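Have a look below at one chain only, the form predicted on its own, in structure tokens format.
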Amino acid sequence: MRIIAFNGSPRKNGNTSAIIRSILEGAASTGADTTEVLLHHIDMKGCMGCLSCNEKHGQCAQKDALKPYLEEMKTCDGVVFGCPIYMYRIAGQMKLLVDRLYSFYIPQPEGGYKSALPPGKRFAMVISQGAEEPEQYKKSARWLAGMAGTGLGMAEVGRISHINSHIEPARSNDRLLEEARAIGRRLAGRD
């Protein structure tokens, strides 16, 4: 069992990453084996547009420090997407993530994608906002879910949304913590 986690936030030890690393705790407590991919600090690049990848489905040209971890996608288990909300909106390293994804989208004569990862895979979430009202941003984690995750054939088996984030930190708040650790050992296909 392989889990990989897509960190969009910028700071290593911020909300974020404390429940992500949380998620990856409970998926290696059950064997699996784990990576985070912190975006902001490798040396990552936008899409550049080229449409190469309607070609080469499921190849993206870009080459830069992210281009592994798209191909580690392909022969992974499940994938943790995480990051903060930033003026209203997931923040852009997060943002640079998914239009690489388009690498993944197989277009269709007859209209509509397709997905190029193999079938079977799971997904979770984590969105960390400072604002206290859960359903501020539930569109913004909407589109992420289904830009990252359904949309590439990948099923949801968790989510959470830290609230209040600059208010109760993430690594004080056990209760959440536990739920991301249970949220883990799903991903990694236990509980």
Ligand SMILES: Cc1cc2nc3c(=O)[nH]c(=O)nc-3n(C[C@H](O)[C@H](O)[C@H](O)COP(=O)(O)O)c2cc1C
Given for the second form:
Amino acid sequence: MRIIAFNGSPRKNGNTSAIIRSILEGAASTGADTTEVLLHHIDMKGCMGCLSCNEKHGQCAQKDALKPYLEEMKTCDGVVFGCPIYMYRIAGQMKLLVDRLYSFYIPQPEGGYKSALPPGKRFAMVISQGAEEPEQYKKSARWLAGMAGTGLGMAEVGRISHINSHIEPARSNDRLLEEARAIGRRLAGRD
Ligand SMILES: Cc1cc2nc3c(=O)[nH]c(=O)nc-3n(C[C@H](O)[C@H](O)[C@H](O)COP(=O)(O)O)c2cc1C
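So the form predicted on its own is up there; where is the form predicted together with the named molecule?
The next block holds the full complex; its first chain is the one shown before.
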């Protein structure tokens, strides 16, 4: 069982990181192998728009530090996508990843797309925000879940929307971190 987490926060010990690490802890407690990818801290480039993936399905031509992790998405069992809200939208680091996921969308002659990823994968999501209204960025969260997860044929097992981050940091919220561990166990196929 392999789980890969993409962390779109530049803060290695911020809120997104604390929640993602608890999800991975939960997965690891069931015996899963886990990897966390700190998108801001690897040499990652954005999509270069070459569209070569329309011919070579599932193959992103961009050669950078993200490429091996895109390959890992093909063989892993579960994926975590986590990021903060910046300027009313998901942080740019996560958008760069989602653009690269286009290489997993196979255009169909009749319109629409098929996923280049093998079926049966699960995913979970983490969004951290300063604002106190959980519903405020629901369109952004729905977009991320759709583009990165369900659109590629993955089934969502849980989502954490962390609010009020400046008043209630994730690392001192035991209930939230326990919820994250439970999501991690589900991601690994337990509970
Ligand atoms: C540049 C920037 C823009 C932000 N924009 C928003 C915003 O539009 N709405 C919001 O609720 N919080 C906003 N925040 C607050 C972050 O979403 C919040 O602090 C979050 O917990 C950071 O996550 P992290 O600790 O994982 O990095 C912003 C923070 C930064 C640095």
